[in-house]
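Next comes just one chain, in structure tokens: the form predicted alone.
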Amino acid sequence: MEVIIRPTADAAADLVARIIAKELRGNPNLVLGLATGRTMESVYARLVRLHREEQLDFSLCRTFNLDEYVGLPAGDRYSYRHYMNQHLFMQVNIDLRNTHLPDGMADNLDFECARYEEQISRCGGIDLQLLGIGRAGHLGFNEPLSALRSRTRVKALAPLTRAQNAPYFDSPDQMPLRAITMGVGTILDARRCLLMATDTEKADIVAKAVEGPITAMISATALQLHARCNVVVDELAASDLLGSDYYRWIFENEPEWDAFR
């Protein structure tokens, strides 16, 4: 795991978008894992701008989202399919047939989870997985006590997660109680993971995820096991990190980051 601290949330989003763009230019057939949430909106806005101003090409890219709510059709304005269409897919030249999310309306949810895993496998696995982190430390909807080898499945949402996501809905009663999510093991299978977190409210959980013990209570700690994981945070989200000076030194001195400084 490598932590990169940027001065502001905008600078963090800019770096994440540039990393994704570099990977996509290097491999037009990139299989990209995607995340949703307020933090990701600034990343997607930058990718859209790169597409429009620098001809960043999504035409051969394939995508798999981390999760989708159970019980919401794709056309529902609260669904993650709607979110992705609004913030990215409909604004770039991606083929919508190559954009994949779990079907939260499937008659057989277990079959749908197995089908999603098979889809990822048929595409050769995920090359780059974009991640956020919930205040409970979850990746996707891998709530506390999610097995570190878990695969795509249905999860009941924890009270903290529901409280965090409820403001997206007109009424808390509209928020689903379950979601389909990639498993922790599915995420760890990605060739590269890229996690972004910003603001003070994420400082405590970022420190636990990066520097704390690996535990199923905080699924993001499993990223410590990944061979190639970058965690990009702003100064506020980095405020509880003990090794922040070392992390800054690495970014300023490692040749890998020369093009991004």
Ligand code: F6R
Given for the second form:
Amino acid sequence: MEVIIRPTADAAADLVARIIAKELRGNPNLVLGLATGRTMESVYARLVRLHREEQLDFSLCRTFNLDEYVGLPAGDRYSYRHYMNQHLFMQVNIDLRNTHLPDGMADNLDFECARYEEQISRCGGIDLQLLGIGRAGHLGFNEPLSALRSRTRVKALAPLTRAQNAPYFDSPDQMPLRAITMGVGTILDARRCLLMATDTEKADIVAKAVEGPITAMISATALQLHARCNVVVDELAASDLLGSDYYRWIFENEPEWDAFR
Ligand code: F6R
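Return the form predicted together with fructose -6-phosphate of this protein as a structure block, the form predicted alone having already been given.
Full assembly next; the chain just shown is listed first.
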């Protein structure tokens, strides 16, 4: 795992977008794993800008989102399909047929979860998985006690997640209580993981995820097992990290990051 600390949330989003753009330029057929949430909005805004101003090409790219609420149709304005269409897909030259989210309206949810895993495999697996982190440490909707080898499945949302996401809905009782989410094992199968977190409210959980013991209580700690994982944070989200001077030194000195400084 490598932690990169940027001075501001904008600078963190810039870096994340540039890492994605570099991967996409290097492999136009990239299989990209995507996340939703407030943190990702600034990343998608930058990808849209890179598409418009620097011709970043999404035409051959395939995408798989981490999760979708159970019981919300794709056209519902609170669905993650709607979020993705609005923030990214409709604003770049991606072929919508190449964009995938689990179907939270499927009659047979278990079958849908297995189908989603199969679809990812058929595309050759995920090359780069973009991740946010919830205040309780979830990746996707892998809530506390998610097995570290779990695959795509239905999860009941934890109380903290409900509190975190309820403000997005007109009234809290509109919020579904379950979601389909890629499993922790599904995420760990991605060839590269890229987690972004900003703001003081994430400082404690970022420190636990990066420097704490691996535990199914905090699914993000499983990223410590991943061979190629970058965690990009702003100064505020980095404020509880013990090793921040070391992480800063690596970013400033390792040739791998020359093009990104
Ligand atoms: C949603 C997802 C979640 C969010 C996390 C952070 O697709 O993957 O794990 O990334 O809840 O959300 P924000 O950015 O809104 O704090």
